[in-house]
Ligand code: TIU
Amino acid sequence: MIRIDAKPYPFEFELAHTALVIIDMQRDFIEPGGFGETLGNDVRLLEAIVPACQAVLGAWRAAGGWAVHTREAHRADLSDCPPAKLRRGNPRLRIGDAGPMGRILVTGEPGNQIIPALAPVAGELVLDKPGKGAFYATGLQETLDARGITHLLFMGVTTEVCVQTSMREANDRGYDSLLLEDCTESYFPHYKAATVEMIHAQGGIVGWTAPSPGLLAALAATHGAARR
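Write the structure of the given chain, one chain only, in the form predicted alone.
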């Protein structure tokens, strides 16, 4: 059993029954010229968390942990994208339009790929999700249940939208979830701060939150003990 300090109280999990879920670390949201920037956002805020995410993913893999990567993505014909989602916000470029990195949020396009620094490896699950949450229309719950997963560690973007939605979906399905505070970000930092507070409020109404160094130390200790 691995135990780390967290809010509202320590979070305990077994590595074999826990998945690291990395939400939407894709080029369209993280890199200059992507969809996020066309909406007027400063993508440097999201880029800043990449080193912390890399450190966690590397340590997780070294310890023998299993990871899930999600991408917000739609079929080429947009048949899985509701018209209301296409229209929302009246953006200059809409989902499916040609952008600097190919068609925006379309499966297989360059901008829809996970950034190279966090690229999946063999054996890890990659999910294309048409909604904000990782569970909607993806089959994620069935996969987690088949693997005996009971606990989830979350990182990725954006905190208040796809990350929070996925954690709330997980909570409703009975998973215990922890958000790694320095491995998530928003284009609006005050939204991140409010979301982190909401997640662990009222005794962990949605889940737990903690900075990643505590997890890294715990994984290092566990991995070292296993090697001995």
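A quick note: this is a predicted structure, and the numbers were derived from the prediction, not measured. Numbering follows the first chain given and starts at 1. Definition used throughout: the rigid core is the maximal C-alpha set that superposes within 1.5 Å between two forms. What changes on going to the form predicted together with the ligand:
- After superposition on the rigid core, displacement of the C-alpha of residue 147 between the two forms stays below 2 Å.
- Relative to the superposed core, residue 91 undergoes a C-alpha shift of no less than 2 Å between the two forms.
Condition change, the form predicted alone to the form predicted together with the ligand:
Only a single chain is listed, so you will not see partners or other molecules.
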């Protein structure tokens, strides 16, 4: 059992029954010319979390942990993109339109790839999701349950949109979830702060939150214990 300091109280999990879920760390949101920018956002804010995410992913893999990488992605014919969603963005550049990194938010396009610093490795799950939540129309719950996963650690973007939606979906499905505070970011810093607070408020109404150094130390200790 691994135990880390968290809000509103310590979070305990077993490595074999926990997945690290990395939400939408794809070029569409992190780099200029993608969906994030077409929505009118300054995407440079999001780059800052990449080193912390990289450190956690590296330590998680070294400890033998399993990871899920999601991408917000639509089919090339946009049949899984409802009109209400299609209307989002700059009228000159919307989902499915050709942008500097290929078609915006379309599966297989350069902009839809996970950023190289966090590229998935063999054995990890790469999950394309048409909605904001990782559980909507993806089969994720069935995959997690088949692996005996009961606990989830979340990182990724954006905090108040796809990360929060996925954590709320996870909460309703019975998973204990923790958000790594320095491994998530929003285009709006005050939305990130409010989201972190509302997740752990009310006795952890949605889940737990914690900065990543405590997790890194706990994973390193696990490693040491395995060698002794």
